[in-house]
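In structure tokens, the next block holds one chain alone, the form predicted on its own.
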Amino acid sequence: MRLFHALASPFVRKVVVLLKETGQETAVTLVPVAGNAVDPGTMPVAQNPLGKIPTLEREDGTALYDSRVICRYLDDRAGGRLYPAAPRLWETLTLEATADGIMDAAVLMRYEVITRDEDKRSAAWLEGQWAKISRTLDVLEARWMSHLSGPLDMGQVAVGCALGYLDFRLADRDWRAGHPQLADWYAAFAARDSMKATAPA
């Protein structure tokens, strides 16, 4: 199998946290792309339409795309160890995509900056992308603390990954403000194996 990938992506950094925490590593090839919506460069534009990554081409050429779809696909061929059966379940996908969702709105940040000229940029846009993530925090701080401490799982490794990605991109808006059992259970999480393996630079 063939992962397309940019380490700098928290979706991506998801997948190869799950890779090495399953024991797949070197069933999957890593294939280094680059690019944006204004310029796909090599993006992996034949096996995914939208021209996004992750995107995962299997054995037989077919593609699977979006890093939940992704997730889950390589945690069943692993046997099913970071998505737990229901009632958990359901928490565990929740808290994925509540994290996925500080992904997606960081990363609009990102693009913000780095895709228009300082003239051009909306304050109002970084700010409203930012009010997402700073009451996604206030939330998990408040409400999934139990849920982060338990038992490993894909929404735990999720979180993680966003948490990084706000260090490495959004060092300066300090999400650790506020937000001290997060911190906490993040420098604990942080410390693992399969992150400190992927943490980008």
Ligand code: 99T
Given for the second form:
Amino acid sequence: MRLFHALASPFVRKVVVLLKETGQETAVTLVPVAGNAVDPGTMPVAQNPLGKIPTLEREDGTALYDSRVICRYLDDRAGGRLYPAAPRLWETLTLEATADGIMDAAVLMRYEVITRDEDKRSAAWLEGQWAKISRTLDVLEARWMSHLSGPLDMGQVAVGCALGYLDFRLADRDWRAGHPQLADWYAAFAARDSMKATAPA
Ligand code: 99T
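Can you now output the form predicted together with the named molecule? The one shown was the form predicted on its own.
And the full complex, kicking off with our chain again.
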């Protein structure tokens, strides 16, 4: 299989962490690509008309996207280790969606900066995206620490990748302020081999 990939993408990172945690690294060849909505560059538009990564091309040529679909597929292929049985599954999926929402908002902030001239950027829109992230961090700190401290699952992986992306692209916003439990959890989670091997660059 081929995974269209960029080291900076937190969505791609979810998939690569899952591959490492489930011992499937050799099943997938990483294909580096780059691009965005303004300039699709080498993005895999033939495999994914949305021109987004991660996109996974399977042996028969069919493609899977987005990261949640790919992660579910690859976990199923490995015997279902990072998506638990219901009812915990509903929490895991909600936590993964919550983390993906942080990534969505942070990536939109990134694109506002790199695809628009400075005088055309909307400060209100940037702050609106940060407000989504900030509210979500508050909820993780208040309601999700117990789940985050439980058995490894895809919700935890997604939160780890989302927080790693905040450090990578939005370090000046200091997401740790006001979220001490989450910061402690992340310090331990980021020390996993799968996380250390996939740090964004
Ligand atoms: O929007 C585009 O045209 C290209 N962007 C992407 O492919 C980003 C890369 S993160 N990926 C997604 O937005 C995937 C979202 C999807 N819901 C999923 O797979 O879960 C790049 C971040 C950076 O360079 O800083």
